[in-house]
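There is one chain below, alone, in structure tokens, taken in the form predicted on its own.
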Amino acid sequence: MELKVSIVDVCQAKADTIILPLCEGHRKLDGEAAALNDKLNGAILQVIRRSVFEGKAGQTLCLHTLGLIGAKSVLLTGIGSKENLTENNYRKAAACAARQLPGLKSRTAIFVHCERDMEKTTAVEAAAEGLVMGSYEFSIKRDMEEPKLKSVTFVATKEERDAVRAAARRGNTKGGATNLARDLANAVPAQMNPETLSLKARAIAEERGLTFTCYEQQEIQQMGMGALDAVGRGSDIPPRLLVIEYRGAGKDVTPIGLVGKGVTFDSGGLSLKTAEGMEAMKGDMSGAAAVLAAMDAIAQLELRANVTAIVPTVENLPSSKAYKPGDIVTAKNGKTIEVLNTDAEGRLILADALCHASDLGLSPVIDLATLTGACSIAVGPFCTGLFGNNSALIQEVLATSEATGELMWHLPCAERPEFKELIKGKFSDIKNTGGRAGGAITAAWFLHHFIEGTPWCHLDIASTMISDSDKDYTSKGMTGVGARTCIEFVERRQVCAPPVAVEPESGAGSGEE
């Protein structure tokens, strides 16, 4: 789908559909909305006054224009009350519209912003994100013949055009990052393993001019990463440690660290999962997918920050070579870990990755991992569990997630003797599981042993990595959660505000009619 910006008369412009976002409680219309209402003989106000369309978040209504204007239909999409109007309302409204357009046989659309309570560039950026994410579908079905949306045009004046174009580009890039993360995590397990993930990461780095390093198994062993090496032993495809570096600021600026769990398939190892428990385990690399997609977008946006991504990647499979319950492994920082359950493998590979982040001097460090089923029990399917060792960083990440709509809930990870005892090893420094009670908390407490002294946040995305249905900008399958929060976090951390980019006259987010 191409996003364009144009100076057009919405009543005359030729398109399949005009998308018109409206708040609740409208009794008067102005601007383009009023002009469209007049041309349609008052039809928009009629459906509002009769409460056929109320403007509630998630509501849509299609009006056929019967040739009265250039477009074939007008799609009203609700953005909720004016008092609670946020970027996420716009994001969701645009995504809801994008989901309706295939059923309307729409291939071209015009997006009209007429709610003056929100800056146009803010609304356009959010809408672009929503349109891109709401248009996503992962499928390998042969009979998909519904027409696809080809382009959406944002309306702007001559004075607004450059700023609106830049906003559309930013939204397109951020929404595209989520879709890239979805593509990576949705890939069928036969086609995604540590080797192919490494090739995907290398391709992203080469396309964006990033520094890429892939540490193979022998190098992992030489670096003392006994935990990562142990988890990868069960597969014929050896583990890797991927490092991608983006440098958009000066050498004196400390790089931010993004760490993503990359278990490309998790059978549980010798502590084998049930058949039902394995169904979604191609998505156990969702943390890695989010981090790689974020790096792709950060480079495209040319953010003025330094960022290093670290992805430990393995397949956790049972075999005669697999690591076993009762094994004791040594992480990069020398701490010994007693393995009680081989299905608690994510924290093991993250242990070595976090040690590496610390050794590289990255700060702060954010890790994303589908770490515990316990987190789903604690916070449900709509919220990511957030843990950390720095209160200011925790609040910063929470505020970032509010802006992106990727909701998070702060759970404790405090230095208390009770948590220490739960994962204290019998024959080693620590053990890799503290039992069912407080499982998400003890997993986070386990991780903190490998990042001590560095401001750190752990995002347990096990509850939000997958969706059973399409809803606004959330797609069925792997959701790509975390990618936009990482991008937004880095964007807010820029050393100074970037200039508004003036885009070329062609390409996604910059087209003009």
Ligand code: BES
Second form
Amino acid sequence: MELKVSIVDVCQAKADTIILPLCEGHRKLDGEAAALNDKLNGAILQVIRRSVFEGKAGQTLCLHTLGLIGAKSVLLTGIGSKENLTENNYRKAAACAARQLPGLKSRTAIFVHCERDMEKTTAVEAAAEGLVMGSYEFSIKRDMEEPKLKSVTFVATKEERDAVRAAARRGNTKGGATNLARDLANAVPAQMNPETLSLKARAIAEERGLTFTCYEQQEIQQMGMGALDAVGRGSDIPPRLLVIEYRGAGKDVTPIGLVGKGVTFDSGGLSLKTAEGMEAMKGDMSGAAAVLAAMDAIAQLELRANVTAIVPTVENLPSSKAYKPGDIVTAKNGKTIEVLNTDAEGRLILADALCHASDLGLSPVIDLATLTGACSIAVGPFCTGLFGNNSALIQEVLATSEATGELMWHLPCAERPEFKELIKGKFSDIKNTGGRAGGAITAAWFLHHFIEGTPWCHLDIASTMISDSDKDYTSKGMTGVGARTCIEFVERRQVCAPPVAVEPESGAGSGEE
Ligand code: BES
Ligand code: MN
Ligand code: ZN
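We have the form predicted on its own; now please give the form predicted in complex with the named molecule.
Let's see the whole complex now, leading with the same chain.
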């Protein structure tokens, strides 16, 4: 889908559909909405007054225009109450509209923003994100249909045009990042393994001019990453550690670390999962998918920050070479880990990745991982579990997620010493499981042993990685969760001025502070 910005008269413009998002409780309309209403002989206000269209979140209503205006239909889409006129509700309204367009046989649409309580650029960015995510579809069917929606045009005045164009581009890139994460995570396990994931990551890095390093198994062993090496041993396709660097700020700016769990398929290993438990495990690299997609977008947006992504990737399979319950492995920081359950593999590969993040001096470090089924039990299916060792960082990530609409709930971790006992090892420093109770918290506490002093935040996306239905901007299958929160986090952390590209001329007063 192409997003355009144009100076048009909405009443005359030729298009299949005009998308008009509205809040609840409109008694009158203004601007373009009023003009449309007039040309349609009052039809918009009539359906509002008769409560046929109330503007509730998720509600849409199509009015056919019968030649009264240039467009064939006007699609009203509800945002919800005026008090709840948030970016996320606007994003959802746009996505709900996008979901209606194929049924209306619309291939071209014009998007009209008329809720004056929201800044136009804010609205356009949110709308672009919603439209892009709401039109996503993953399908491998014999009769692939051609893309249904060709273009959406945002209306702007001459003065607004550049700002609106930039906003549409930001939204398109952010929504596109979620869709890329979905594509990576939805890819079938026969096609997505540590090797192919590395190739994808390399392709992204090359396209965006990022520094890319892929550490192979031998290097993983030489670097002392005994935990990652152990988990990767069961598969014929060896493990890898991927490092991608984006530098959008000066050398003196500490890079932010993004770490993503990249288990391309989690069978549980020798502690084999049940058939039912294995169904969704192609999505066990959703953390990696989100991090890679975020890097792709961060580079496209040229954010003024430095970011390093680390992705440990393995296939967790049983075989005669596989690591076994009872094995004791040594992580990069020298800590020994007793393996009680080979299905608690995510924390093992993340242990070495977090050590590496800390050795590279990254700060803060945010990891995203489909880590524990226990997290779904704790926070429910629509919420990501958030853990950390630094309250300011925790608040910052929570505020960011509030804006992106990727719901998160803070659970205790490093601040509660009671959890220490639960994963203390008998023969080793720690063990890789701490029992059923508080499983998401003991997993987070396990990770803390490998990052310690660095400000760190762990996002357990086990419950939010997948959705069983299409709903506003969420799509059935893998959700691509986390990508937008990572991008937004980096965007909000940008250094004030762009990096100085030109050296000051010699002799010209360099007294500026
Ligand atoms: N990848 C799973 C967690 C998971 C479960 C993600 C369901 C998404 C949906 C993880 O590797 C795992 O198997 N965790 C175990 C840990 C247990 C053995 C301590 C779990 O949650 O059962
Ligand atoms: Mn597992
Ligand atoms: Zn797993």
